[in-house]
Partner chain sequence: MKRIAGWLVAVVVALGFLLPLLWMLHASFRPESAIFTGGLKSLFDFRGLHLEHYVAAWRRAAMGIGLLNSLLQVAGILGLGLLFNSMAAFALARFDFPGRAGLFALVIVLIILPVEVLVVPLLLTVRDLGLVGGHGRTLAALVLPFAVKAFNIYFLRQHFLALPRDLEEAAIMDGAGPFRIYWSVGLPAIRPALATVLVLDMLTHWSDFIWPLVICTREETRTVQIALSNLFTQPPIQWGDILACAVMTTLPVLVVFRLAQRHIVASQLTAGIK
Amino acid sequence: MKQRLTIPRIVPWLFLAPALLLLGTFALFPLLRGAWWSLTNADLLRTDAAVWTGAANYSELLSDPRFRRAFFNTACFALMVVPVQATLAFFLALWVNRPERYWRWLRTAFFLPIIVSMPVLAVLWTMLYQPLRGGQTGLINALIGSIGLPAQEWLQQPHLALPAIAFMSVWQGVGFQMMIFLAGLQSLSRAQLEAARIDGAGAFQRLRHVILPAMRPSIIFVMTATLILSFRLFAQPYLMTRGGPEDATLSIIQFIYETTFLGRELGRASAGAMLFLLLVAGLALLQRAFAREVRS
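Taking just this one chain, and keeping to the form predicted in complex with its partner chain, what is its structure?
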């Protein structure tokens, strides 16, 4: 390749210096420290007294029922959120993909919960999910009551709490996925759609043979991005349920957080964080593999 611009050798490094310095100090270095601590019995309040324990933290974690529970919960949450959110977002995108001006307003409406921060929404939905108590209740129970269904203790029952949090999370994130699908739809040529229509194919046929194949990159991106985001679940259960009832909403991140700041077990928590990182990295590799397959 030809030299693009004759410049002193130092110049690229000057451009890169601030970014490299900050990434090194605040990402790579802490990451390495975390990796080191994960192999020791480090105590949060006395990090200097850490002693090498090899893989002990990892093997203990993998056999700890509570850590497994946290993994199970988080995976369940992801399995509830990802398909529902992606499907909903897809059909919303098909629906609002129209040129008239007022559809823009509708798109903004679906996008609004993204703008409102997660802690605000966690607090708000805790109130919406309030159980029925002496004539007082939250909006959700009032709604389902108006169609004749009995009030529930959404966040207090082990089998309802995680689905309730998943529902709220789908509502929060669906607008963002919808925008990504919209962008995908807009790259679809009008001719593609028209051709399908002239051939006399029905709406379903058009969806299946024209739109879906063309949208595969967007769909894969949305699914995997949502999957990784779901595994990072923390603020909702931390604020809404404290991981309860009966550990039914305990997430991996909250497990790590409590192990650090309540148990003071820095080593063990670091091992949890490393396992989590492996998981996320695995999902990211999966995404790349899928994306490559689509392109070829």
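It should be emphasised that the depicted structure is a prediction, and the values quoted were computed from it without experimental measurement. In this text, the rigid core denotes the largest set of C-alpha atoms whose superposition between the two forms falls within 1.5 Å. Residue numbers count along the first chain shown, from 1. First, how it differs from the form predicted alone.
With the core superposed, residue 277 shows a C-alpha displacement below 2 Å between these two forms.
Now show me the form predicted alone, since the one above was the form predicted in complex with its partner chain.
Excluded here are partners and other molecules; the one chain stands alone.
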């Protein structure tokens, strides 16, 4: 009898064992190893000679102006991308949410940049942002020149480089958020929308009182996912500006990458990664608290 009772308790763990093994090997163990390295002076090529330094790496990072600049740039990038991309994606979803078949082609056109490799897009947009040199110029400068505005060195000016990269990122990612919003819109009750229309509610009133309340889960998911993805900024500035000019586009992940593979300061880089992990985890917890408050 006892044996029969113990079998059902063991079987679920047997099914979970492969996943737990992979999770522990490729997620939990590297996390714990990185946390240990962050408290040492570990060198990338001599990790066995690491010496315990306690919180010295963390205190040095928090007082490092370059690390603070990387954090500031990443936060500014998120503030520029998240609201613009989410808002634009929502209204694009409203626009293409039509039953006619030819509207599917427009949805595909907005979604295509998502499937293109980021290095390819980085090279393409670097050419589009090309400043006026001799008789050649990028398409963007050619367009603004056609309306009488002066050409700009988009990726060479510290005050323009990060907004230019943010604009490219909004263009590249808006199709993904649009599809999520579109899925939420297509799950709305048509009867409820029709009842609101019959009651005399205009388009804005239907949007405010019917569509937005029903779309709260999708909106919260999109805002959270976009925020986390924006803090993972690396490929765009690294390929387009190398973090310049004057560290104007340096991101946290690029700082960690350079500290690890160029400076070989594995302990310091691990401390930066732990701070980055705490930041993202804090944002996730804030999102959960906000979502719980909205639903209640």
